[in-house]
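Single chain ahead, written as structure tokens, the form predicted on its own.
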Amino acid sequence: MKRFLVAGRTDFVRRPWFGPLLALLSLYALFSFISPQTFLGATNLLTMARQTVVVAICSLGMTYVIMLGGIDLSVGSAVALTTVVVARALQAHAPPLAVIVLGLTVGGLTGLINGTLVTALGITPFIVTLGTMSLLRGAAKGLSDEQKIDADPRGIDAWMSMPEHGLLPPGVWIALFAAIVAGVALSSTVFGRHVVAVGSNEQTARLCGVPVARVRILVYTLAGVLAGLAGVLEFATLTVGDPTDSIGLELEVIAAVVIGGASLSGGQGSIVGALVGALLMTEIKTGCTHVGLPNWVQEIFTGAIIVIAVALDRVRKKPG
């Protein structure tokens, strides 16, 4: 019974997203002592689970993508013109469902165009989701005429809206609810197997029968309907469809996917620690703007981040 205990504790510890987990409440410790009267309490707790949950969403989108030996840059592109899409739905009286339902789709189809050319032009992700970013952005400012749309939520914004009594918003469960059917699929389903080979061993996936153009083709889409999830709430958030926002998201979202233990060069990656990098970038945001640090020094720490995720993974593929 001891010997399986220790194991177990063992186990945990080797998690890839332990480190993360440590940093992330050592880290709440600390601003917690240097800015006790505003970072310390369930209100700062919960304006950081909501601030997460765009990136969050957009993570899970991510861990599938990276696993398969993939990168997606259009994200941030994909979330703002979902903003834009959903404004102008309901500028135009659209039911809310319909609107909904709409900026899912408007993800969706965000996330097949870029699986279908990484798949039928054999060009690397990196460049094809590249083009789709500048294609994606273009796209929201045509149809915005370059300008922040106005329009009545009509309801949608209570998704983000602190709730009354200490309860979560309606988006964060929204997030956590995605974050459990994401993890449930990649660990207990063929599919989920089948990103982890294809991510491990391409060729090898292939021999063993795995359809591996279709496999690229839907976690793509599906990292697109995740994103235009994330961009519905994004607009919950804001009340508003902007053509610029969200720029530099996808750096967030592969920083917390990498932090959160996923590889860079495919077939490993983890839900929960995608999950405990979006709150690490959240609060680190969060951390400094209690204690006073200007903008720029928070964006001189995400740099970091991202530099030092890299060179974690670089780390983790190191033999012995």
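Positions refer to the first chain, counted from 1. Quantities reported herein were computed from a predicted structural model and do not represent experimental measurements. Between two forms, the rigid core is defined as the largest C-alpha subset superposing within 1.5 Å. First, how it differs from the form predicted in complex with its partner chain.
With the core held fixed between these two forms, Leu25 has its Cα displaced by under 2 Å. Superposed on the core, the two forms differ at Asn295: its CA moves 2 Å or more between these two forms.
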Given for the second form:
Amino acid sequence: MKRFLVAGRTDFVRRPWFGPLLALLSLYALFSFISPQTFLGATNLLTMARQTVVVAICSLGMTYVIMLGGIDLSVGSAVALTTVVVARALQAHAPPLAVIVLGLTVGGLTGLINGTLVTALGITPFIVTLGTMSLLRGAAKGLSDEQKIDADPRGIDAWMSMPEHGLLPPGVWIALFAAIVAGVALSSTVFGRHVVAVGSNEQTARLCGVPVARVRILVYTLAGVLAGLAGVLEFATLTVGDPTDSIGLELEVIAAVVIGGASLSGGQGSIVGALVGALLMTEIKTGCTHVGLPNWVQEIFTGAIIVIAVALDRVRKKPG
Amino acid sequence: MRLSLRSVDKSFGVTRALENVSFDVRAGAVHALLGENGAGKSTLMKVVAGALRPDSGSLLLDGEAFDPTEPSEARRRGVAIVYQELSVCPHLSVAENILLGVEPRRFGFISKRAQNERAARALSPLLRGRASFALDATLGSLAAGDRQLVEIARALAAENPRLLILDEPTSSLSGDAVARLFAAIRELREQGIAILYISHFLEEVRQIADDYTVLCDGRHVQSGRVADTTNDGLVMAMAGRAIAPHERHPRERGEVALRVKDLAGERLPLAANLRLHRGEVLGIAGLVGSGRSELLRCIFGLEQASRGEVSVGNRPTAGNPRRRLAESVGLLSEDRKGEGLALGLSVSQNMTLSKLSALTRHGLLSATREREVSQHWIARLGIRCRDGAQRIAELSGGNQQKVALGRLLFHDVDVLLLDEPTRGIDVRSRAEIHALIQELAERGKAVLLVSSQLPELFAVCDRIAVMHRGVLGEARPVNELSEHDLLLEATGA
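Can you return the structure of this protein in the form predicted in complex with its partner chain rather than the form predicted on its own?
Entire complex below, previous chain first.
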């Protein structure tokens, strides 16, 4: 029993998300100590959870993409486009369920486009998604006549507000559920193993008969569907379709994934890590506000955390 | 003497790559360096070029001590090397490539005029009697032979070129380009430059070289004038031992498992025909670069075939790795670290990657099943590792190779395409892998074995075919063959 505990503990410490989790908890303690009235309470925890939902959901897809050795710069634009499409559909009196399905489909299509371009044309993902980032942003602006679109949310807004009965807004549950599915799929399905293998060594994967192109397209498509889901929840928060929403979101998402222990060269990453990374960034933002630090301090702080997290990970992994 | 080696030793770990090697290279002569794969030729030339430092012994260049600590120092002293794998920058121009690293500068700016003058001067002896190409053409737009000339010109752009090392310079050239290269080499010889010419091809050596040195197992065997020796004599010296025909009992041969008809790849092979039976080990001998690996890769579908058929069973099918695996054909890659294994993954992940379906339960991978599988094969193959969860990068080469073989065994393929299965691994693992291959054949598996080690081929094969410059010869039973015949056939002598 004792031996099991010891083994379990070292195993836990070796996880890539252990350091960021430690940072998350100690920062929580620090902010709570400085500002016990406002930061410590359940209300603030709930607010932080809600603010993290969009980044967290996008970071699930991004974890897959980055583990595959790719990158997706178009998520922010895909989220904005989805909010616009959702608002337009609601304006046209489509039933809410259909609107949600439409949102996910639009997101999935953007991912399918990314994946197909990367696979069929052999262009590096950075360039392809840099292109679609601009392309989707333009499409969102065109579709909305460069205006915010007001639409009656018809119940979709309830997804991100506190229910009368229950612990958390539905959106938070959805994010948690999606994270569990993504985590289990990554660690325990053939598809997840193929993703890791392609990211680790594409040649080996091909040698072993892994359908590399199919896996790649599927990963980008899934990332797109998740961006669509994030877009629907973003609409639920904003209750407007906003073509200029989520500019720079992709960088926050990439940062979350990287803080969580993923390697941009592929083959490494963790869903739990990405969630911790996303939470850590929200925590820094909120905490600094509560403590009364100006915006520029937050930004410096966030930047430093990203670099430190990755640097520590390197040091920890060095043999000997 | 232009270059003298005196008792040069070089070891890598426990392997002695060079042992007490001494010989001389004359100025104004082409000196061929001969030896089998792994005889120490590459190590030797890297020592001379300053890419490796000898453990002991000394080098003299024109009678002065020569101990370069890095290639740029050797180059300053007038010693330059052109590697088999061309190293040019495809996006830079001819002139820029030739003067890379020694650009003529004025106040930090590159002087275009001086650059072109010096590039033209370096190129001129190489271009006697043939049309020149533009100095501002980008390298990517040139043919392989011309790129090689540019690389040689780069070697000559040093202030005072004295010794040029050419490593298998004709391996990727067409007949025309070879003739042009030889003309260029003769011109350089006229100018008093010494050329150390590394080659496997005896015909070529006869054409171009004045002197020769033979290495075998890292030791200097003999040197002399090429005109004073016969091909038989050179082959005997390269093999380094008395060669006797091997006796072996044939195994029970079953039905044809793999049939290859007139197969050609995009570049290599040029033409290959073979029939591989169940219960048989068919060896493919040949020089590095003759197209042996490409043949296996074309069969497996990792490289595109441009012509010909591959049939597993009755009908010919187009190859891709996924389909071949489904047809029960598996390939062991020659490049263990780059392709054969995903070094970031664990032993068990690497072993099970091609057949994950055997591990799933209700759509999820069963960690228990994965552990059982890896435990079974770790024990069965005697893989020395902590457990299946250990990262494969932490294992020794021999144990890594056993994991790669374990993958084919776990997949339970009927046809095994093995590309240099014992390269770079220790003696014990090698013997174990040889025994395993024999056992597989006895159990009715079909094995196609590519190896550069002739003793290995004779130890495990029933028949051997030789690949020479992309063409696969007829497979013959080992008891009708000698190492001598194979070497002659492989070197085209």
